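Presented as structure tokens, the chain that follows is alone, the form predicted on its own.
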Amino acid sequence: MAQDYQISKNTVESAYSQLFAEGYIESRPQSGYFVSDEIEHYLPFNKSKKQSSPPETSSFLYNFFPAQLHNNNFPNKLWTRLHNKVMNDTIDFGGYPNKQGELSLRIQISKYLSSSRGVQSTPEQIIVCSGFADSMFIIASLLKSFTSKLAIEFPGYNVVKQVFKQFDYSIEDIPINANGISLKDIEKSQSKLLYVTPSHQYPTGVTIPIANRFKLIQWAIQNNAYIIEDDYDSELSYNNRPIPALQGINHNNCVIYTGTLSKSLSPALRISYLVLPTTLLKKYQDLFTFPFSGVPIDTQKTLELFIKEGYWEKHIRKTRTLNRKKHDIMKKNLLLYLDKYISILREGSGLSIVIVPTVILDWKKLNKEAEDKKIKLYYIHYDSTATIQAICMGFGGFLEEEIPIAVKAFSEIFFNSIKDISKSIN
């Protein structure tokens, strides 16, 4: 063994001695070491069968994931420089961090949200969380004694449902219309908690107009209810200036605001934030006495400097410009290759364009063709029968020059999956 692995005999002897001491092997005179008879049948090993290797992770030629940034989008050199600076200067590794996230970072987030999103907050109201799901876990645990029912946009973001179901909330689907969530259905609802994406509804892209926003606030106040505002894709608006947040209307105290850096900076960093109404602060502090923010202290301090020194605003502008180009290239090629066979349901924001086929597709065949061609697709289900009616065509993870090639490859499997070109869904 020492010869085979080019290591010291002492190392080999030490390894065998340790296995013997722990009882994994036994010594048989003049024969050598053997696996102990007493434990052999407990081991994840079967002599009669060849051990199988774990399945390899599938690699896709074209991945249309609707919430992905290309690695080139991240300001790696700048982030490394700022990270080195905070590691040398500003981190106290001898003490415990702030439970809600570093105060200095929350000050910067509060300033940014006020200037760019119209959010009214103090640093004390902000909680730095480890991604969107973590934010939802905090809200679900915080309000479990207040209500056991969540009203949510339909179609909507499935992660929210998954989190709240883990806390045994019942889920009430509220339909979306041309003006966003249906106010008529909200008024009929008995829910005391509502989840909405008012600036850019996911997945339809509808924006709730200002009059309806006031009505939503009025509904919440009159019914002693809370609204969870997910400011989804708020920074990535390509045709208009970003719509101010619902939270900033009328100095209300019924909106729980949540945002994330996943779509604009990096999903890998796992950074999100909550802005709690002052009415929930004491309850949060009483309930969350033991957990700390899941975002590492060095990441928090680097982000603080990134915002404070003006790099965040520059990065947002650069990211918006870059992804507007990708958006336009994606739209142009979708219309070039598929034209009258699709209609565009959502465009002008975020990291994807949502399309609806105007012909009858064989979805099983489409999936099989996509799998064979190593193309990853993402669908939207619009009803309780899980009928597929729309496809999210993500462009953020591609380089600009890759998008036309990817769309052409998709169009080929799309045409191969048409059941009857003469039958239109419209």
Ligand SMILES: Cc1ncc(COP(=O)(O)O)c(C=O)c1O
Second form
Amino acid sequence: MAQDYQISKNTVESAYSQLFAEGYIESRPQSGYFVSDEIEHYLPFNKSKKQSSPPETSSFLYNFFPAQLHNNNFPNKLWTRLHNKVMNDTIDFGGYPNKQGELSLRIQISKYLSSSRGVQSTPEQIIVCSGFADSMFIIASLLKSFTSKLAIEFPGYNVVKQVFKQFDYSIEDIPINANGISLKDIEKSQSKLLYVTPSHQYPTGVTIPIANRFKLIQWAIQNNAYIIEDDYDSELSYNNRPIPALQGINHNNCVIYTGTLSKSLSPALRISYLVLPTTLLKKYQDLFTFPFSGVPIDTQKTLELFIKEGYWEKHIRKTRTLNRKKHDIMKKNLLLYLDKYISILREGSGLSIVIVPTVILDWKKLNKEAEDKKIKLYYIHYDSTATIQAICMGFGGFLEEEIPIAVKAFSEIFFNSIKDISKSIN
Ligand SMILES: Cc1ncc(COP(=O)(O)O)c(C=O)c1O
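What would the structure be for the form predicted in complex with this ligand, rather than the form predicted on its own?
Okay, now the whole complex, with that chain kicking things off.
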């Protein structure tokens, strides 16, 4: 072996001795070393076992994923420059970081939330989390002794349900109407915890009007309840100024505010944040004595500089302009190709337009056609029946020039899947 691989005999001997010490090989007198009979069966390269291959991720020609930005959107050069700077200057690699997230970053987030979203907070109330689900894990564990029931918007963001179910919360669906969450149904529910997306309801895009916001806060105060406000895409408002957060009108005592950087900077970085009400701070500190923020220290420091030096505000403006254009192209092409066969349910914000067919579709056929043509679609169920009622047409992941081609391809499979054109839904 030493000859074959042109390495020293010592290296070969020590490799054999290590394999022998760990039990991978056994020594047979006067014959040499052999792979241990007992472990051969379990080895990962055992040919008799079926190898599992990683799932294909980019096998779609047109992926209408509603929570995606294009890679070009990310300020790569600038981020690299700031990252290099923080690596050279500011990180103490010898020590443990702040559990809640770097204080200097939390100061920046607090300032940003105050000026752009009207959120009232001190840096002590902010927790830097690695994505929305992580934020929900913290809330679910924090409030487990307070309540075991979560009221949630329906239709709504499934991740919330999934996380809270892991903590054995029971879930109550509260319907959405033209003014967002139904206040009548919240009043009826006995829940002390409610999840809402007040600025742009996910997925319908409805905004809770200011009068109802006050009523919602009133409900929480009267019932000693907490409201989880998910402000996931407020930066991407195309037709009006972003609607101020619910948290800001409550002097922050019954609203737990959560935001993410996924919609305007990058979902790959996994950065989100929580603003806890002051009433929950002590409980958080008592309960979270050992977990650390999952966002790596260099990412936190780079983000801090990115916000501090004014790049964040500029980037948001750029992202908004770019995605407004994509939104408009998507809308124009949906109307061009599908016109009276669809109605638009949600538009004007975020990274998708939600459409509802106005003809009866064979959804199975649409799925099959989509699969054959390598088109990935995302559906919404509007009531508790399993029937699909709407399609979420994401545009953020496309280049502008790709959108008309993608919508055309979608319109073709849409037309092929119409069951009965005379049976219009409306
Ligand atoms: C309603 C809603 N909340 C939150 C998020 C953010 O999730 P994350 O921070 O994990 O990217 C999304 C992303 O699509 C969303 O649709």
